[in-house]
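The chain below stands alone, shown as structure tokens; this is the form predicted alone.
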Amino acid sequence: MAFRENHWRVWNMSNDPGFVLWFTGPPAAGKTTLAERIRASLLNNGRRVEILDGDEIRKGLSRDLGFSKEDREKHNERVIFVAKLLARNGVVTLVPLISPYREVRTKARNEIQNFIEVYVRCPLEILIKRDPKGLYRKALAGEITNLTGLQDPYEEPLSPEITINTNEQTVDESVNTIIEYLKARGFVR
């Protein structure tokens, strides 16, 4: 049987973009609950969405590394690796991760065609409030210390495309802002 190269194309059957949605922001700020929604409506729209969830990242391609400065750098660089990879191939890429270092954000943007950074803000207070992983608690217990916003630095974005005040904003509003953002750039219709 001959080769035959058509047999072996991957298409992007509705020819729109990838692009890589980066949800920046300390622990439980929201990120992964927007990225959530915003991917249920993509899907919705026919786009083809992947999560590249930090947690989930670190329990499979990131398991042999821990939380020191150049361990976090070195996760979020094996992220924008595989983001770049299903955004340049047409798939929506959702990505919240606290990426907590600017010099590792302007490497994403630097290498990812189509980045847009979404900067998840919420005052610690509140945070410390939602704590649905317990980690605020433990943090200030001292049963950890290297927590981001806290015990570690979180250095805010200084000019992401959108900001999100998730204390301000219900999740319907936020979800609408970044949809609405896509929208007028022409990234979904």
Ligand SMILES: Nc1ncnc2c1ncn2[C@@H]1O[C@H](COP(=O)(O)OP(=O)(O)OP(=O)(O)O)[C@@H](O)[C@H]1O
Given for the second form:
Amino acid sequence: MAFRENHWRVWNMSNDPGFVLWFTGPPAAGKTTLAERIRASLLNNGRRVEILDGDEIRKGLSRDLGFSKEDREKHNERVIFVAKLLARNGVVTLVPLISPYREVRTKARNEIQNFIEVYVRCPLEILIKRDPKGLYRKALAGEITNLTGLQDPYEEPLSPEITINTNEQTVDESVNTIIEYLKARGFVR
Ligand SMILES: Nc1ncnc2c1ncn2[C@@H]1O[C@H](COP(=O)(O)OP(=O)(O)OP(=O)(O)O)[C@@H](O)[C@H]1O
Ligand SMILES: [Mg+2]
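Got the form predicted alone; any chance of the form predicted in complex with the named molecule too?
Once more the chain from above appears, this time first in line as the rest of the complex follows.
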């Protein structure tokens, strides 16, 4: 038994590197949806997976922060710190996080060894139609004044590893694109 456990551990360590899939994009683009589907797929493959979802982190680790540029950057920097620790311990770390500023995403790229930026893209008029949390409606009604992509800036990635146009693909197709990329890079089997 001891041998089998050790053997499995060595095999797992040598073959399955941790990595970070960093999903950036405006509200309702599809970041959480894709992260949850990728998690299900990789759990099925026997990987250890964590999701660091912007919304969830704001309820805990970043509950003291608001939506100013400075606070958004701090929030993102905390996520970078946790993601880095997880990924370097072999965990597949999925980060659905608006992360609107290029500079902080560059910081993530520089600090995290296996960093894959996924630009989750969708035209504004479709986002307004989707509006699963009612945020666009509130922003358009003037009830909130800092919605990313509509009122606050969203700085598009310049050279993401993967771009997903979620208005042109089904969720299944998008998941497939990402899994194929991970296989081609040797991150998953
Ligand atoms: N190809 C696709 N990939 C992902 N989501 C899609 C796709 N096509 C349509 N959708 C739909 O778009 C919506 C995306 O909502 P989701 O909560 O995942 O967005 P989000 O980017 O996490 O937003 P937020 O930043 O507000 O958390 C879902 O209702 C999903 O079903
Ligand atoms: Mg989300």
